[in-house]
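One chain follows as structure tokens, the form predicted alone.
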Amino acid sequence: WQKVLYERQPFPDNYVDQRFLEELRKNVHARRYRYRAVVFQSGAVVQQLCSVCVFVVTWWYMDAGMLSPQGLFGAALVSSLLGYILFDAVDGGAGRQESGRTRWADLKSTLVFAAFTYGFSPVLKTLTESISTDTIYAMSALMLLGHLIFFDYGANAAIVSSTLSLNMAIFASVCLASRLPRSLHAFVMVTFAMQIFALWPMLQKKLKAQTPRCYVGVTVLFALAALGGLATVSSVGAVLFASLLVAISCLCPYCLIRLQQLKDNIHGPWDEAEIKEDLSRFLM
């Protein structure tokens, strides 16, 4: 018997001999994970959860009148300047040289965004007057959940969409800002949303790539700050949120490592043929 179909043989087409299972291979392309590496990668999820938590707590403080828009704008401005300096200092300005973008271009983009946001803040304030508050809260919660689902955590998956994730976060910020007392509150809230949902992840990605130890430290401090802010609003919520962070950063990686040992993918002569030769020359 020969494993060919172009010769007539006294065997059916689906016949196999005793050597069939000799070519069986298991877990050929399976990846082996280390617990510390998985915990390190889970920091991106923890960061985004804390970002959403900080944003919601900040909105709550402004809605309750416990935080002035001037104070939030000043703090956000100072933190943005520090983050801007750190962003260039991490890699010595190599990323800026590769992109060819100047500081003057960054300043112009910032001024244009601030001017347009401030000019349209009265519109943002009255944009959802005809919609009930409960509906606004429900839409904001769904948009923030969608932001977390579609955010780029570094995985190469079809569901990942950085643009959609950012748009959903900004839409949630506009909805929540429309329930604040004044137009200035709405302007500061949308500006703060851009900083924490657009600029902050960019800095974190660079820290993760250039200085992993600094990235871990910043992640821990950011998580503690988010828990501290949430504890001032709800102690029960802080406990539940802390449990969620521990589950994502410690328990889920442990479960992944344990389940990886049970992985049993088989490969053999029954697999579909893969053409590894470069066929682009036939397309000319």
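Residue numbers count along the first chain shown, from 1. All values reported here derive from a predicted model rather than from experimental measurement. Heads up, when I say rigid core I mean the largest set of C-alphas that superpose within 1.5 Å between the two forms. What changes on going to the form predicted in complex with the partner chain:
- If you fit the rigid core between these two forms, you'll see the Cα of residue 19 move by 2 angstroms or more.
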Second form
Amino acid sequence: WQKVLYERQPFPDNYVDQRFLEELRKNVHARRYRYRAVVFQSGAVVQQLCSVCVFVVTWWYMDAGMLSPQGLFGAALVSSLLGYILFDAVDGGAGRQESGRTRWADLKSTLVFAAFTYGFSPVLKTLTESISTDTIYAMSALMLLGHLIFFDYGANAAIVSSTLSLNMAIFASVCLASRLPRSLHAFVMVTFAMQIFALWPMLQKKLKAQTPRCYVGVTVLFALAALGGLATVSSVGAVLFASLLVAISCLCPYCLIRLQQLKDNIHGPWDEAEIKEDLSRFLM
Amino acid sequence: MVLKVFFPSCCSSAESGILIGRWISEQNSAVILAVVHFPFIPAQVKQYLSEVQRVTKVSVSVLGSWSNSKQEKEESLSEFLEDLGTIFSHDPWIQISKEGDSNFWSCSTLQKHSNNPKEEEIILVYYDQRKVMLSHLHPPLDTAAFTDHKADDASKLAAIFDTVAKSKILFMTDRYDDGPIKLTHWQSDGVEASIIVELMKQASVPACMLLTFLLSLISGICRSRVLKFWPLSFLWSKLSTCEQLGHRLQHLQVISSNKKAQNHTQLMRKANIFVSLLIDVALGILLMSWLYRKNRIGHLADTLIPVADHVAEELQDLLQWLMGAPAGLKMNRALDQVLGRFFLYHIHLWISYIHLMSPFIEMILWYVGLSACLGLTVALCILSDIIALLTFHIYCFYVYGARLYCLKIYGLSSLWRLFRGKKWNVLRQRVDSCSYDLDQLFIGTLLFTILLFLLPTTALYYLVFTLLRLLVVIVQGLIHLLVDLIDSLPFYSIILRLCRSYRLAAGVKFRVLEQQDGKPLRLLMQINPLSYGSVVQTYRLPTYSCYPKDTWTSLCKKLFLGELIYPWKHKGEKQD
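Counterpart to the form predicted alone, namely the form predicted in complex with the partner chain:
To see the whole picture, the full complex is given below, headed by that same chain.
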């Protein structure tokens, strides 16, 4: 018996011999994950969740009047200065030289953005006066959820859009900031949102690339701070949040690795051909 | 084949003689124009016919013989008539004879060089010569829908009408003239001896020349450079009165030109313009006399200021309502107050302006009312212009609201693209992804939020003022429609269709008369006049008509995007 159909053979057309499916290969390209690596990468998701949590808690405190805008502004200013110095110190100035961005350009954009926000803060404050509080809460929640979904966690997927996630976060912050009592509150809130949603992830990416151990420590500290802040607001929330964090950082990697073993991709000579050679040598 | 003989009804009682007319061989029909009586000299007849043929370009020839005998058929006369056939060679030679007072004539043809010896069937069609001569046959309007068969029919009829119409000179010779040839055909009742008509005809030539001179003077002044400077030319183009006056000036030029009308269409056009102008001026003078009696102008001027005040007050109330919570909608209070106060200040300015003008209103109206003697259309145009001037503040508000809204919509659409991380590629005319800087993103999102939340307020103001503006536009549009109607309706043609309906022919209809066995079929041809709808459609005067510029969908799209709308397009304006 020959594996051809263009010759008359005494066998029926659908006959197969014992070499059937000899060339079947299973899970040739399946990745093998290691638990520690996956847990390490899930730190990015944990960080974002904690950022959102910290932001909401801060807003809550400002709304309740327990946090003064000047205090928040001072704290944020100090921490951003620290972060700025750390950003350059971590890789010894190599990144700055590579991107070619001068300190003066950084200062200019900071000034522009601060002036703009300060100028528009009275408008921002009265923006949602006539809209009901429930609508504002719902909109902000949706926007923050969108921010988490579209954030660039390092995966190479089509849904990722860092622009969209940042814009959604800013939109949510403006919505929430318009509920605060005075325009100074609004200004400080928006500035704080900008720092925590735009500048903090940049610093963390760099830390993750350069000093993994430091990064792990910072993530854990940040998570604890967020939990602590949430606990002072609502204990039920804190418990739920803690369980969510544990689930994402410990449970999900375990599930991923377990389910990976159930993968069942088959490959064989019936696959589409992939050109592996570099054909540019045929170009004139 | 059937032979058709068209016989004029006025020759039914003529004495015996020979028939002259035109033979149309494609249709196998003979159109008889007149009867030449005995005695005559054949050579003279032939000379006369060739002269007529030269002048009218219609191939007139001797077609046959006609015998009208009061008593029984005379054998000798019939032989004589047959012999005539040999002198005037015509194939076929038609012989019609009438006995006594009977209605049934006998027709026969003499085929000299024919192949088939059998008798042809003859159909006798009577026609009214005067009516056919005066009428104008209109081709069918939708020629595209016609098959060849119907087009042939139309051209056949056209040939017959043409024959009769062009042979006018034949009908000019009188029966009582002392010439070598005695004819019987349709006779006019003599030239009108009315002195007034003659005088008018004599006086019309110098009157036309005077009018042409005056008109050239006026148009020379209008075209002078003085009136073309920028503010004035802009004003002239916006006022519809000037356009209407220019249009009427053109009409006057057409009717006062010295050239005679070449064809039927031009003649009808001139007549229509003349009658339309007359009716217009008559109605205008009527209006003027009504206005100036009992000091109605004064009353009108007195009520104008209170009406303007009332309109302004209503607008103020509307703005106060908008500044509150209109219809339960949630407006941004700060923006609301700003816009509301801005518009209120405008109304205040407008009211002061009107009050400043109030002492002069009566005098202005009085002089303006005098211009109604130029025609009702001019008066209506002036009315439309006055409405436009009085509602100028509504127009201003509409423009402010529309511009603000348009700006907002464009800003929002551009910032929405920034929100999703995309950009408009002007080169490729499409939306592309783009990586923005951090500060661009931030400021863009901030502006987007602000614009989004301020949208309901701006949109409401825009909606209210657009509705007001559309109302004014609709009123003006109706007035212009009326003006157009008076301008373009062909009054003269309609009156002609009423009084002398045979002048405008759409076709003919045939009535079957009494028949007798053995005698040819007799039909009476009557003219079918054109229907009123086709009359209006054919003879409409062209106007600078204003009709809607945009379709409904594009109008809605423009309204939605906040672009300024000018719904009526005038023919002279450039297209965007």
